[in-house]
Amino acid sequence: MELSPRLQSIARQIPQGARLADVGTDHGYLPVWLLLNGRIRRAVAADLRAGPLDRARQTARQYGQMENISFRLCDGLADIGAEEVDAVVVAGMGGETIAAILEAAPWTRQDKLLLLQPMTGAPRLRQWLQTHGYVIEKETLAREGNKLYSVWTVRGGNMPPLSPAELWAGVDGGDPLRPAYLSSLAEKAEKALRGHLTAQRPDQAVIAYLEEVLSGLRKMKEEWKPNDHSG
């Protein structure tokens, strides 16, 4: 079994004897990698449909692991204990759906290890982890076909504000796709900032919030130096 780059940089980022619990698990292919390469004790697989959770068990009973993994459908982490798991995969979903779920769920604060990635959304879900009692320790880079992916990995604790720009790209941790990512990022701006300036009538609000965030990206990008990063 070959995980997805996107996957990859998620289970790269799962402590050694982990229990985890992979939320919106869809066909299982993350837990079941991580308990055939010993690098978990145990799973819970969710998710949120019976079609999904059904090619979840699929898959597990393909690779011998239905005892390792414990299944549930339910509304993100709804059925599952606190006491259960070490690490929680929030992955491949929008920002606000990601947020909804860990306000369900305020033990994920509790010494827990959460992995993120959001499809959508991660300017709102940065803000709202920073109001809302969470850290982000690292964001981790995935090129998946033409896709950037940004895994974050996140605990309960203190964030330092964001600026606007850090609320669309997060903090540089020296990931050598962050240029590429910070492009993409600058060209959404632009694209956002077009069509406000354009419009019949503009909100000056939003336009000077975009020319911030697009001000900062290009900043950002002008003072990535790979050698900064070696280390």
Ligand SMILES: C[S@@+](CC[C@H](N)C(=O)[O-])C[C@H]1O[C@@H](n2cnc3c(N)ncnc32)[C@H](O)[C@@H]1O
Second form
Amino acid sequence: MELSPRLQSIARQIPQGARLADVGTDHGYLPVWLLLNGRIRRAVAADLRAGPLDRARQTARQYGQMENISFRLCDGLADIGAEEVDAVVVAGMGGETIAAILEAAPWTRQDKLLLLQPMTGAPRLRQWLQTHGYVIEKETLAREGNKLYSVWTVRGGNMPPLSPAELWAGVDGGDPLRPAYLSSLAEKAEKALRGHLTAQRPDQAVIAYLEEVLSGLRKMKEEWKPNDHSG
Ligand SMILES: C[S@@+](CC[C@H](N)C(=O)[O-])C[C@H]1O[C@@H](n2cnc3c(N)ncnc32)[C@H](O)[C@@H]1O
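Next block, the form predicted in complex with the named molecule, ref. the form predicted alone:
Okay, now the whole complex, with that chain kicking things off.
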């Protein structure tokens, strides 16, 4: 079994021997791969829907991992106990869903490692984490085709305030894909800005916000330097 670059990037951040909860597991590739490679002790694979959870069971059966995985049909972490897991992955979902899942499980702030990978709404999720007692310790990027995915290592704690551009792009960890990530975000901000500038009734506050984001992203790109902390 081979993981996609996005799932590989998540797998690399899971500590050896962890007990993992994979929320929104779908096909179950991540926990099964981690078990097959001796990286984790046990896993809870959870999904909101029966179809995806059945797919995870099929993957586990195919690779002989049924005994090491507990399957839960539930919303987020609702049927998973804090004492069962050390690390929680919530990947491949919208930022708002990820925030709602964490909000309903405040124990995720207490000595747990969280790996979050939002598909949309990253700026709002960063802001939500900042105002709800979480700190993003590290962000790594993965490329699949022409898409870039950002994987966040998060724990309970205090995060310094982030500027509007940092809410969009996160804090630089020296990832070699960072310049491409900044360019794609700047393109997105430019497109949104153009849309607002040509609107019939332009919203000056939104325009000022997007201009600030855009100039911050451009500055980050100009000042970007690789470092040894990429991974
Ligand atoms: C696009 S798949 C991502 C699968 C895998 N985590 C990945 O990153 O490749 C999203 C999965 O999350 C599940 N999901 C969506 N909202 C959820 C929630 N509130 N609680 C648990 N699972 C959820 C969906 O049913 C679906 O199987």
